[in-house]
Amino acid sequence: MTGTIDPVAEQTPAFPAARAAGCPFDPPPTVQALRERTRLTRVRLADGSTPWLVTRYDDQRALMADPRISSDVTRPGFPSPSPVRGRPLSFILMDDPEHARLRRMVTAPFAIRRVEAMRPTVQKIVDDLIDEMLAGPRPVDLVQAFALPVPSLVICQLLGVPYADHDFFQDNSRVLINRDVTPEERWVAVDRLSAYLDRLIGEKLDHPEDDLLSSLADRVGKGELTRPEAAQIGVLMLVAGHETTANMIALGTLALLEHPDQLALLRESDDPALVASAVEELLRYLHITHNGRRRVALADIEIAGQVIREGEGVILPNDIANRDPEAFPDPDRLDIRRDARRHVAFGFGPHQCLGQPLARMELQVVYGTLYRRIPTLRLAARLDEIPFKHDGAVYGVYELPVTW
């Protein structure tokens, strides 16, 4: 079957009124009307092309640990959501083992251990920011007085990029994952974040520190990386790095807020068992990547009773796989008590996100002590004057008036 709809657009610029008509924190009804009747469907993206669209969650995990799946954007079929320019700015647009030589570059800071290492800073840097909200004014925009600032903070500080420097970096990272701007306007932000990272890697090889870049430096100093791949493995740390978990941290308060019985759940225990519980239920039930993971099929695969042919794309949007009722029932229900840890909020496979013990401990720490230190805290403005971005491939919201 053929559809007709975009899965993309359906979630962000072109159909609105489908998350303003129900739950703004719900897949689009028509995207999970599809998961109802099929397991994978064509649909017909804007430029005409008709990959396929997997909607249950075994098939995507299947697929995104088959090795005749390809992440590689320069492959013919492959589904990308905007035009190709020259190299993948990052390793997680190649395949191995390409895609396997830049990731160990970078996989050390993101290790169990040293991340762990890190929660005493993070806690300090939550309950900084948290003794600045409480003796300003009222009411207060979370995003931009502690969603946005925590992993800003925490990236700059494992990165070794200045913080001074947000405004740069933020400001251009909004235009990369803007879904309304143009190919053009989206490749000068990625030249711009290139060359401060460049600038920020020469800076390096001269006065090493011990930070990540320093380290990328030193690989660049020995012969082991470019000088080009070093800046674009920084780009990917330093958008990803913060982006993402800015948007989980205002969006999960937003529907903790929305969900008074799991929050004061959440608000009344010191349970840290809970409070990871409460992390990964949250992952499950928001999706804050809105393009779906895209492959193209490197030889012929059956599944769920199709034949995906080589060449042929495939797009898996983990929102309606972690809806999926088979893997989790009542899955519209937020439980925090659920244990929703096969989530694939982070991917599944040799892609599987990088960062994500980073997200879940800054995570962690957040939702473990927001409430608990400002246990009055509320909406200051109703749900339907909430701005939400409903224009941008990382889904949130640009405001969360607050008070207490």
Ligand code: HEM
The other form holds:
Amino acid sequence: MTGTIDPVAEQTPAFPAARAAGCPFDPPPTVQALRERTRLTRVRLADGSTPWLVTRYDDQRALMADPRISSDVTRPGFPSPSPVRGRPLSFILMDDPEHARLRRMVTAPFAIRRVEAMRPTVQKIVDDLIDEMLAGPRPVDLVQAFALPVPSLVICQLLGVPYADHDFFQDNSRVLINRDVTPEERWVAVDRLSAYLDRLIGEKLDHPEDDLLSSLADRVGKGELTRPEAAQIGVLMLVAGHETTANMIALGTLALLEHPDQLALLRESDDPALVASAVEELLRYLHITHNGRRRVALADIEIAGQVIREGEGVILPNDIANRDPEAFPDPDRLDIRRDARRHVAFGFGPHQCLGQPLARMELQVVYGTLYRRIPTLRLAARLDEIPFKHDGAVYGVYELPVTW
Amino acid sequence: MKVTVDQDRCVASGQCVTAAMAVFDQRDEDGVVVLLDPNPSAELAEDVRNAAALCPVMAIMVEE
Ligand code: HEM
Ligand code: SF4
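For the form predicted in complex with the ligand instead of the form predicted alone, what are the coordinates?
Starting with the chain above, the whole complex follows.
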């Protein structure tokens, strides 16, 4: 090492960047400003590498659906948020055809008709948790009392994971998606979750039930899948299935409390179409997966007269695409009546969120029920006292003290 | 309007079914798209165009 500083890297904006103080719902202003200036630029990651960052909605969508772009985290040049060991999270980090083969093994229960059939169960879970909150002490932390239990109970039932183990899998999931833990800590969490799911798959091999882990165990029995592959898929589904939705419930509630006119519209309407529209708009506006989609180029790709070379890393920060005025007029305004369905909060291309029908239905039930059953719901702290997950791969709040 | 779908490319996101339930459905075994109506009527045209625009892998082709 000579100790000289690479002048190009020094001038390159850092990514991820910090949000502005007092604007907890908006993407970092420095990243938003990049979109206004350019379609393609280099950014600097914590490890010193300088991958490309694609700023606009249209370019991001096109690239996410482009077969010349790879999700394979083991390829050199992949701009991983943290050092990786192997491929811990199954097909989310793979390319087709392997990705498609594995993904199709778990898509059946997420079909729209199957998810709709679960709606009464989710409604009951939501109603029961609200009953418990209303009967309990005030103020209460909405995250622990409501936002985390709803999707955790639902994904446990779908997968066939005992909900009694929720402290274990919630704690380890949190380590997995935290930005500020060491790679070693993250690997330990992955190993714990993998061992846990491996044990459950073993149990389902002997005693199959009507759940997704049993269907994976069945494929292991038939030799279509190895047991470690099945366990990795289980870890992916369990982690992705509860943290994201939980953050949308808590952060969505906070955003609505801070936009009382929008909250009133939602509370006073009994039109399911408005509730569905509010879900899409909150997904767009809040965009919680704020580390950007990460990819590496498999071939030279030209954008706006510049060339992303084969083997170079690409970051697609979907949060600023969802605030692109070309795609969404007046993008920084939360407006639950707009048609926001074309947002990229679930990504785009072959990796677009597998759980989105379920997440949508859960959020529709929650946003359509919580504020009607507790119409005087309000924050029990000042906004600047709320701890935000600036350090997590999934944005949200650690705690949300509320009362009524 | 004439609609075709590419089942090989489909990733079972369900977007088309939500957008136009009368035209698209999903296979029971893996959620892959099934075309119910290749010649949807004029009043469904807007929903079908939306489905095609929402499909994350461009597996829905629409000829006007
Ligand atoms: C509001 C809640 C959710 C949000 C915002 C969200 C967001 C996302 C995003 C942005 C991706 C794309 C990753 C990429 O392109 O690299 C993704 C993929 C995925 N999500 Fe979700 N998700 C949510 C809920 C869920 C739920 C409830 C489940 C499962 C039950 C789930 C399971 C998955 C899986 C398995 C993938 C990987 C898909 C693939 O690689 O083919 N997600 N999610
Ligand atoms: S929208 Fe596209 S990917 Fe999703 S189910 Fe329909 S055809 Fe398949």
